[in-house]
Amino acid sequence: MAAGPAGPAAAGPTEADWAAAVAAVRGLPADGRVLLICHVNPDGDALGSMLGFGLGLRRLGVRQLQATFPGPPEVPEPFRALPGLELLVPAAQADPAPDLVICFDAASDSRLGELADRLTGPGTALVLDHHASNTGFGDVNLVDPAAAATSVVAEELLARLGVTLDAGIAECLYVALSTDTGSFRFDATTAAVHEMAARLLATGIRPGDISRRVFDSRPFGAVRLFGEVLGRARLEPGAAAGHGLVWTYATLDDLARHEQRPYVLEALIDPVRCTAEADVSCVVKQTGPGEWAVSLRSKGATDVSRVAVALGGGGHRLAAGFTGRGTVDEVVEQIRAELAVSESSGGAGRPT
């Protein structure tokens, strides 16, 4: 039953919104219907927080439970041994009048698809993100744009509803953090999430076997898919004010061609990023006719979530994304034109 946006994230959530989260869930009627939702094209973090509190309403004794995700009901091969897969249905057969609806990870409605309307029915909406651009969209927000990922949250709501950790709670959690963080490489990488890794590895869970699953495992074709692409990357030194930028793209025919699925042109912005001479990275991947992905990344002296913002999308100061549409050339000259704009305005780009 949300009224509609509540504005942006600012300095997270209060006790009174976690107080809020806490009763919604607690006071759920014993034949009570709960549905969880993530993002479309869900990655580790939208995967992992909405399965693990999933499995952690489970221990409250939640049986009436469904998780869902908008779009093609396929779950990317590197999270297919994730535990709380069981709660998957495809978005066509979620609960159109849940009591209680759980969103994960996502900064916007206009992220869950068919499923938005969930969020306007006559349940509670909760949402549990940690995007600085979340529109505060539910009738409960925790959106802390401190947080590494979204998984940090759904830890901290589940110790304040009293859910110990297990093993399957865990292993979830920690795919979350490890994706959100670059296994623990990037700059939100604090004290705090290597406390929470070492709260999720007592459990029992194997780092190694995980790590192997969702960053060391990819077939053959995507390897040769990725050998072709990134050898069309271009290099523009002089964009982002001269800080440099390093782009690619992607296509469905190039899919196809190596008889690959989308889910495996998620991690080509990693090798991108690498450039040593470009501080701002993008990948453009192909989702449909006249339809881009674009995923973007910074190594600090760009705010990359401004351009994102500026263009539909949304996302962090060093990591952020949007839908671009039209050709590959047009979608990279909106985003160095947002690039210039940012620079311009001393790093304040356009009001959003």
Ligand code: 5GP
The other form holds:
Amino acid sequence: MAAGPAGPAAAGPTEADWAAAVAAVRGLPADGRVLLICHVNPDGDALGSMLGFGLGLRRLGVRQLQATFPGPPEVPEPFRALPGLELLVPAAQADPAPDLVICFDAASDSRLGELADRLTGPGTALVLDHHASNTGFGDVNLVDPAAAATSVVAEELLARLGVTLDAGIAECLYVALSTDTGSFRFDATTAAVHEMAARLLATGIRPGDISRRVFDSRPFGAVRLFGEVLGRARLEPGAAAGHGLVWTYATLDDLARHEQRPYVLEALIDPVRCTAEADVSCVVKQTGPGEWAVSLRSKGATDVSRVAVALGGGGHRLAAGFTGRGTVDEVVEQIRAELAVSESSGGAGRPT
Ligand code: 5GP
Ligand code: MN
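Counterpart to the form predicted on its own, namely the form predicted in complex with ligand 5GP:
Shown next: the complete complex, the earlier chain at its head.
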């Protein structure tokens, strides 16, 4: 089907949006085929909200159900104990024409890579997301920029479908919620977030075990790789309107020398953004020749989503990313320049 109404969804889903989403699921034929898709290089919220919702659909009796994401079908180690992994299929095996497609945590169809064509098939496309920059690319869009994670939207839709939480669903949604709130540390950690966490914990899941697997466990080679990459971090106190920039990079050669997979670098932004002297932190991760996945974070003074969007990416005000091209120095220079634009336009620190 064609894309639905585009544009920002600042106010979150309307009652009509929720009703349309419930109808899309309830209206499936008895043997209806459902395809769940989350964004490329899936993180905890992408995988957790998708698999948790998938397990909920199972509870509703949906049998023809696949979950997938674009790119290599490799689940990062921290998420290899998630319930519902059995729903996953490689992108190449994803149903070409499902009756219902549901997308998780993707702000635009470009984040769905080679799977974006599933949205234009004969079935209904339902989008669950929490990025303010979401383009409204579904037939039905449940986009709540006030939600701390896509899993908040997923839990609400499961409730409206009458699905009771079980431990499997809860573990998936808990991983999603805890990763996107930085273990309940970010400002997005509202009372409602803790109330949702309480509902999830009430199913008997073990937060200590889950957190250790997801946040506090990595191969020794990755520990040494982090040491090397942190050792070459640069601090630029004058950048970002004097709020400061700290950055580092990791190449494919670094990964190969330490025999590590690319996803171990996802956690690298956390020790980098600890830098007290910088509002903006950045990790530039090589993904191919002259191609880099860039992670940006701000402590509050800078809108890094504006920088990321200007450079072809997206994200949130305090956490964003884009694909950089050229040398590391060229990519960092682009970031410096965008941070300077932000300053001269008076937009630093202001959500757009
Ligand atoms: P991370 O740095 O953890 O990869 O991503 C931080 C945030 O930026 C997430 O919300 C993620 O969805 C978004 N993001 C990261 N890279 C890209 C990108 O290349 N394009 C877009 N549109 N968003 C991105
Ligand atoms: Mn998310």
